[in-house]
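Consider the single chain below, provided in structure tokens and representing the form predicted alone.
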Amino acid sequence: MLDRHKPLWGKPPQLKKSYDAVIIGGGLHGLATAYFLARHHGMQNIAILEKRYIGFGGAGRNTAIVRANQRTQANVPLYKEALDLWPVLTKELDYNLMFFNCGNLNLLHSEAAVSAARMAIASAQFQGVESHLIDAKTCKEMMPALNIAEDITYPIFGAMYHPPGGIVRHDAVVWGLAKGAAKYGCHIHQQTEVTGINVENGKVVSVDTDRGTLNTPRVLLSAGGYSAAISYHMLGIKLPISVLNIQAMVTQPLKPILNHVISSGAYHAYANQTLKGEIATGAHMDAWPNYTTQTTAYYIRHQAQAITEMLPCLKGVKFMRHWSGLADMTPDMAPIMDGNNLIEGYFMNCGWGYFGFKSCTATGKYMAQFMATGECPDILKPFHLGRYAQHRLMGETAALVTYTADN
């Protein structure tokens, strides 16, 4: 007979009194890490602590688009190997991650918008990632639905097209995940509470949890919008990261109109239709930090102006669903991965904002490298905390820049 109660990675295991590495965060950046850990280095005595249960945070909370299309010389690489790793792991694991490469048309609504583009395409089609630029009539031709009007709010100049962009299964990718690593050994501890992480003579010795202390020489901060208060609070290291608040939604299932995601940041939101048939939106970040997943309902709104304006075969179409997520940013808008810096043994994979769905594949296979062996892989080097301090912000923050420059 079926144990309903039972989770497809198992049952629930026996918490140990040590493990060789303790990941904090039961999400997909975390469970990547365990897999890979596992997986390629053959440490398989590895504890997965989550407070509430795995996808709680981002991972479940996102909109499932995946693209390569960033904008920096350190970001691109990290992004198309990620990207590249989708279909390798639906068959590494054994289980259906549903990804669809249905390319990504990212709009532009001026002039100054359509030169930035140039640029952004040129450095990704320098790193063998396939970009192109392409005009209003094309947009009109490759989603027919798309209003293409000069007297709209924000009129379509044209758009930077990213045909190996698309969508992935967000909740398929956390359970693909955890079957991995489980298959190997790892184990998985919901509702477990991280309280404290020891520290002796500058290294890691041991986590305390609200259900006893596992003692260790590795640990991992890997909890996305929770990762900063953690650090602060436990071992004092103050980040630059401000949480803040995103809002999705979905409508009533519709015959398939979008053939593409699509995304615009003069509009502030972006779109793609599931397999459900359900349209898929989310919007920009609320402007005020706060550790809230509240939604509200001017968010509702705005996105039902947005999305009619630029599709309006959608008007009278009801939003069925509507959740948030917190987004960790960082000033720069790309993450902290650093470790045996401040204390030995200690790792950190954080600040990812809303493009952590996007790398989780490729960071856990390098910050399992990472920790694995002692030593950053080079692909991570550029993204370690110490770059604020030093006044080297990356200039990711320029991939924004290309969607609303005429704002």
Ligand SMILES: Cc1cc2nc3c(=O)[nH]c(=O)nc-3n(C[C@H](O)[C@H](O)[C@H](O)COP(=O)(O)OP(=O)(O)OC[C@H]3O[C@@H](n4cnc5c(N)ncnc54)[C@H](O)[C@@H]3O)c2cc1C
Second form
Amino acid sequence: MLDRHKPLWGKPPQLKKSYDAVIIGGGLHGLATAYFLARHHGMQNIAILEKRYIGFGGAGRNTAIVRANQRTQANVPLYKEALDLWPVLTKELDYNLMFFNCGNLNLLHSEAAVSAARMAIASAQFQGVESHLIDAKTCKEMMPALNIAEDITYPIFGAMYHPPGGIVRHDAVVWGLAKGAAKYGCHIHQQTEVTGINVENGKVVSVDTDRGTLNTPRVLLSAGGYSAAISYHMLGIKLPISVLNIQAMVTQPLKPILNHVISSGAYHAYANQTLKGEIATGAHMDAWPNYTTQTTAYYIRHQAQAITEMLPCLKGVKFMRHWSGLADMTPDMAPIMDGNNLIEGYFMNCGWGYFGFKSCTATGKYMAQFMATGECPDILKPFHLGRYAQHRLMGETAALVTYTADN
Amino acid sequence: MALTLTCPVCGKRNGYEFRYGGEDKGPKPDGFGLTPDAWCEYVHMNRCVAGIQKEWWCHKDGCGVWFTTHRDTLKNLEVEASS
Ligand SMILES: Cc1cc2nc3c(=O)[nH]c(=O)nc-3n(C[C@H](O)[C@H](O)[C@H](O)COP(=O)(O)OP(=O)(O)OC[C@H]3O[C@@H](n4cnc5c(N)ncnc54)[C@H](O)[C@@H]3O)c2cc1C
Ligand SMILES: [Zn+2]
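Moving from the form predicted alone to the form predicted together with the named molecule:
Entire complex below, previous chain first.
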């Protein structure tokens, strides 16, 4: 019965000897960039190379939270456009991405957090992104399950409420973008690992894979958590990235009780209720690099404690699944998007940490423009690699390298 | 499997007692004539080795000592110094 259904992105294509562009990684950013290259720029001779299966990386592991209330002026417009693109892409791809704009409540647990939120809210409003400060009583009215008692570890002072955010089904995004890219002729090669990038006279000429060498004048590195290691091992280019594991888990399905995404930096936890009814919750990262994607019992206890203090009605509810994925963290919690800089024809889009789901639609669009025209679009310019040596870090986080929990 | 690390003072302890202090990048570069690129290289840039690397740790919730050790980032286990 199952074999009657071929994948949405068609049968596996033949691997060609040369492509106009090769994309390393069949994750969110790779698939989105290929889709926009083909659809907006008429470049259809493109290969997406994926060492496992599309969605194997962060694309299929994230907790699906989308929002646009970032902290800095350079970041907000990019995330705003990304958020606005979900309904557009749902139509364009003719595939239901299940965008549920239930709104996000970022809980504040001190006067200092309230002041910091005022600043973030002003930045968001200035950029036309809806964001408000609400008090604890209003939080309770909006979400009756929330515990606003004063005798808990971190009492709630209020929240930053961002109505247009919410959740999107992450698998649907992978499948929908793959369907769209394949429709315009892009080749998606799964089980194809990139093992080398060849450069001659300062220009990209080809890519080595475990299935042979492909000639190409353009390469995009979008291998998620594997990007920094690939960059150093294959090209000798070091990146300001630490690859940590971030864990998440879901409970058994429940009737609707969480009608917004909630997140709390102090409790180091966030939660949302999926459309299937499971409470998806995450945020813990072991603060040292590792590539295992192992889960830890330590974290199950942490998560149970944090979530049941905020939402006491969840006591006794069982966790069903628990997993981990790689997060490529930069010191300023902002990504690195660059190209045609160190090597002609070499583009990179990485360092997304745990923000790379909500942003993939807009970055795919602009990275495609960058690769097709060779000119960096203005909206991407602040994200260049050189900012670290210029000491122009972006301040998406209040302090340097604190891996905070507000997804 | 959870990480354990060997503190030179306290011995083998639970990894959650420690704070990671980054890849071992050798001695701090001399400030005299230091370029922004060289400083950036030392402060921010990483090799992100998928395998064994030498790295800094602090026994934060213990005796407080800083030390270097080797760990396999593919297994998340402390290992003997690589040859
Ligand atoms: C538990 C968890 C929760 C998260 N929650 C959120 C959230 O709520 N909201 C949000 O915005 N973000 C979230 N994220 C972050 C988000 O998932 C990532 O930032 C995003 O997936 C990055 O997309 P990408 O396309 O760069 O990489 P990925 O989606 O990781 O794709 C990279 C792909 O490259 C492939 N690859 C690697 N090496 C090679 C090679 N040598 N050759 C060929 N292919 C290769 C991998 O197999 C992988 O499929 C979360 C991440 C995790 C792990
Ligand atoms: Zn010690």
